[in-house]
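Next up is one chain by itself, shown in structure tokens, the form predicted on its own.
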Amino acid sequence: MSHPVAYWRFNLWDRLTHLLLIVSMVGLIGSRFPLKFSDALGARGAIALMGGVGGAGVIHRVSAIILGMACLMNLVSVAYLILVKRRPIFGPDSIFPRGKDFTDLWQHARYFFGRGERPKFDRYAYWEKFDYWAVFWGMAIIGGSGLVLWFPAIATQFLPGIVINLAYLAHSDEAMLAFGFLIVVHLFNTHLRPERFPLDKVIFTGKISADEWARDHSLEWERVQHAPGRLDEQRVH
């Protein structure tokens, strides 16, 4: 029985950091929303399952630490590629935004309205880069405000007391924004697109088929055809 040729797209480090992000987000949302919406159906039961308000707080803080670890691991990965592997910061394989991403966005919008061809994407499409970096600016707001709420006595030694109120608003509103983005944007773009429905398994297995690679990242696929040994190196054996 023959099987389609598959290639490695994500290594173990990439998959592990993504798994940590999933675990942390489930823990953060699951431990906070029942408290924020305590009058909602099932909220009190969920709080009781976590051991009460105190238990939910412990889960929330542990999940926050896991999220911080995942963000740090991603930064280490980016630094490794730039400093050790000598990858260009704005090269075709880079996760950093570049001019082509903005033209791809415009061309993609025209394509949706039947006014042009679908753009060809490289290793990362513009929305994948946006998803990736959204974690970090969200982390700056949620993480910074979360630390203020976690250690209010220390924070108010250097900042006025009103910062506690501002931190609560920023923490709560940014969490709602992040949750909405995950459900409405990330979930659809990653898993609910017709060509990926019902689940894009690439980030979990690390493997991508030749057909998927050529379809979703055609510029990278065309480029590796002319890179000696690149396909053999990434082929799943």
Given for the second form:
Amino acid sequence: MSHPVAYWRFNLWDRLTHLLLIVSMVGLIGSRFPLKFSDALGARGAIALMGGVGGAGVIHRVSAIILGMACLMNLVSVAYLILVKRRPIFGPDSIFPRGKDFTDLWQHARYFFGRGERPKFDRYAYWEKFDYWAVFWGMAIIGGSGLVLWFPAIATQFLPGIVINLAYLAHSDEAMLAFGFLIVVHLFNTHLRPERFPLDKVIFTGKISADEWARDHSLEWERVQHAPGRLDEQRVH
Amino acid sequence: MRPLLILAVLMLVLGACTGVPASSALPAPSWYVDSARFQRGAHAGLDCSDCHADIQLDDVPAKHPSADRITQDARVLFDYRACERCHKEEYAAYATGVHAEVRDGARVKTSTFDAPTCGNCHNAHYAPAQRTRVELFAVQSDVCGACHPAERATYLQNFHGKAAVHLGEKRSAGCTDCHGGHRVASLTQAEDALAVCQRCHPEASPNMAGFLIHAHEELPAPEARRAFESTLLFYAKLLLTLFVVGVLGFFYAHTLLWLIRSLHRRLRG
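Show the form predicted in complex with its partner chain, please, the one above being the form predicted on its own.
Let us now look at the entire complex, which starts with that chain.
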């Protein structure tokens, strides 16, 4: 292939979902960091910018609804893939974890230490799968505890008051985990590592070049070479 | 980058404008009275002898101060019954609160202070009148916290304390909003706590009042109140911390090793 050919990796729906994730994360973290670290320099100013503690709360809850919408949008996307496109749930293209992900992790770790080649990845590498599932697991814990904190009177109609304390703990610690993960691991793995620096545009444009595809998702690339219909379908015109 | 910088500067400027009021915790007890400061306080205009009736201004050297008194804490020596003459309601309310119970020996003293009376909380010489709620939040956090440091710390870790003291949100609650200023209550009984919660949260149920505002995330003494719930919180915190540190530790190591390998490969060419 002499001329640069691009292929669709992510459709508009999934890119929009990712954009909503970014917007919601900025809103969620931005409106609650000044509260968690309320005695830090600038916390008062940040809260004042958002219209006070109440205004920051509104931003937090609107962002939470956006995050919930993004997750629902993804469920629609998954349902489309499974029901309409008839993609196998546990196939090689799937985001579901499988045994190979663990051997890939082991192989990749060996590669870090200079003991072996970089493993060949399929459509989703193991860290991409982790990024994906971490959102759902975070949604369960942070979303669940967030609802308790949002509606404490309703939650304590059938649960003891200590559940509010537990919700605070879980919400805050899981949020710090999410923030600490996104800002370092996710940003590095997808954008900041030397091969990708400074930004991997695939999730925003949806397009991947043949070179990148063959390098980063070689197993999928090799597979589609034997499925010409699929390759044509995904080619960017 | 530029909008971020502007935002940061804006935050700092706004933060400075809406800054936390200066702490006005009680000063170390002293026999010296700064007259100029006194005249700016709530009691400005009163004569010394209005409160210190045992002082005869015309005859100071005769009665005051005597050598055995001057070495003692003025707050212990002063007879705060003098306050009652002007502050009848507050004085009566105080007499039915927990602080008075400590004074009267009905409760075990839990601090090194003598049982708190008026002067332990109120700075009669200098305290300004008409403080705003937000100013009072900070004052109470310091004054109450002087004897109740653990409660102060847990309050400031709670939403109420952060919003009230750190962020100056006047709709939040300070110490006396729940515990009362003069008729001080511990709120150890569930129904007392519920009545207090319902002042701001009318929808609160008895269960909701079981929320621990002063939640200690450490192992309680077995006989401590609500020891089971505190134990639960301790282990929940421990598990969550181990989980967060474990996941982040694993992936940070993964990221660091990957970075080193990538750079190594780049530099080797």
